[in-house]
Amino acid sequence: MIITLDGPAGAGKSSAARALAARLGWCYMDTGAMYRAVALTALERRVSLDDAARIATLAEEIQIEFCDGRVNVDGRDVSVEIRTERITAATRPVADAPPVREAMKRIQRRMAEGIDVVTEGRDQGSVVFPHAELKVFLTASPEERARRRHHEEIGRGLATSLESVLESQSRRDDGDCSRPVGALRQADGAVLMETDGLSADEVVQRLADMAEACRRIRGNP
């Protein structure tokens, strides 16, 4: 069974997907980390970020694995490296390249074959897994998402204002919705879930309830 969580930045889909997968005992697929891993490898191998065809081939050549909350590339833990500002900047052109997205779609589908998966991103329900048994579009108001992100940044010791976070988020939302491929949108048949006023545990509980209801309908144990 496949559950997809799509939604805008700051909606809490990554933490919700990770917690839901842990609760269900399923695989958690962090697609953003996958694109970051490809960008890191491209930089390390001195592949131009403009060479979409070569990067797409590179994505097919490397082995990306999720293990106990870590992201491994060819057996090497890159969990910390892929979260640096350098990799964040490099990931955008990689993720915007149509050949790379096609390659990643094939890779993600292969990874999900024959197993139960919770996957999250922008296009998981709309493009990668349009026939997923449960598709959820997780969102919250711009103010709520900015407040959460601001809280996270303060926790990391970053001196940012709520206003600057909201402005940056608005630019990212515009960019995510207008991407040439993999644009953010609610997939056909996806359940819209607004998380304003909900705790992280409440979000996961509602998702778990949806998953259980879906499994009962499908006749799964």
Contents of the next structure:
Amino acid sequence: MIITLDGPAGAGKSSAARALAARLGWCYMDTGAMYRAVALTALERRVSLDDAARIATLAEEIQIEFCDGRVNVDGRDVSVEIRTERITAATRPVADAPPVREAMKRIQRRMAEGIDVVTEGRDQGSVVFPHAELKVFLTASPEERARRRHHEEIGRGLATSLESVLESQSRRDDGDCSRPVGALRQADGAVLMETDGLSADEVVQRLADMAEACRRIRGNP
Ligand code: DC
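Follow the form predicted alone with the form predicted in complex with ligand DC, if you could.
Below: every chain and molecule of the assembly, starting with the one above.
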């Protein structure tokens, strides 16, 4: 069974998807981390970020794995490196390139074959798994998302302002919604979940209830 969780940056998708997968005992696929891992590898191998065909091949060549909450590329833990500002910026052109998205779609479908998975990103319900048993579009108001991210950044000791978080979030939203292929949108048949005013635990509980209802309908144990 496949559950897709899509939505804008800062909607709390990653923590919700990870917690839901842990609760169900399923695999968790962080597709943003996969795009980041490809961008990191391209930089390391000095492949131009404009060379979409070469990067698409690179994506097929490397082995991306999720292990105990970590992201490995060819057996190397890159969980921290892929979260830097440099990689966030490099990931944008990589994720915008149609040949890379095609390759990622194939890889993500292969990874989910025959297993129960919670997958999270921008296009999981709309493009990669349009027939997923449960599709959720998780979102929150821009102010709420920025507040959460700001809180996280302060917690990590970063000196940022709420205004600058809002500004960069708005740039990312524009980029995510306007990419020609794989743009962020609520998939047909996806349940819209607005998380303003909900705690992280409440979000996971609602998702788990939906997953349970879905399993019952399908007659799974
Ligand atoms: O969710 P994130 O910030 O880790 O995503 C990193 C980048 O990858 C961001 O630019 C959005 C993009 N992305 C995408 O285009 N499609 C996905 N399925 C997941 C992420």
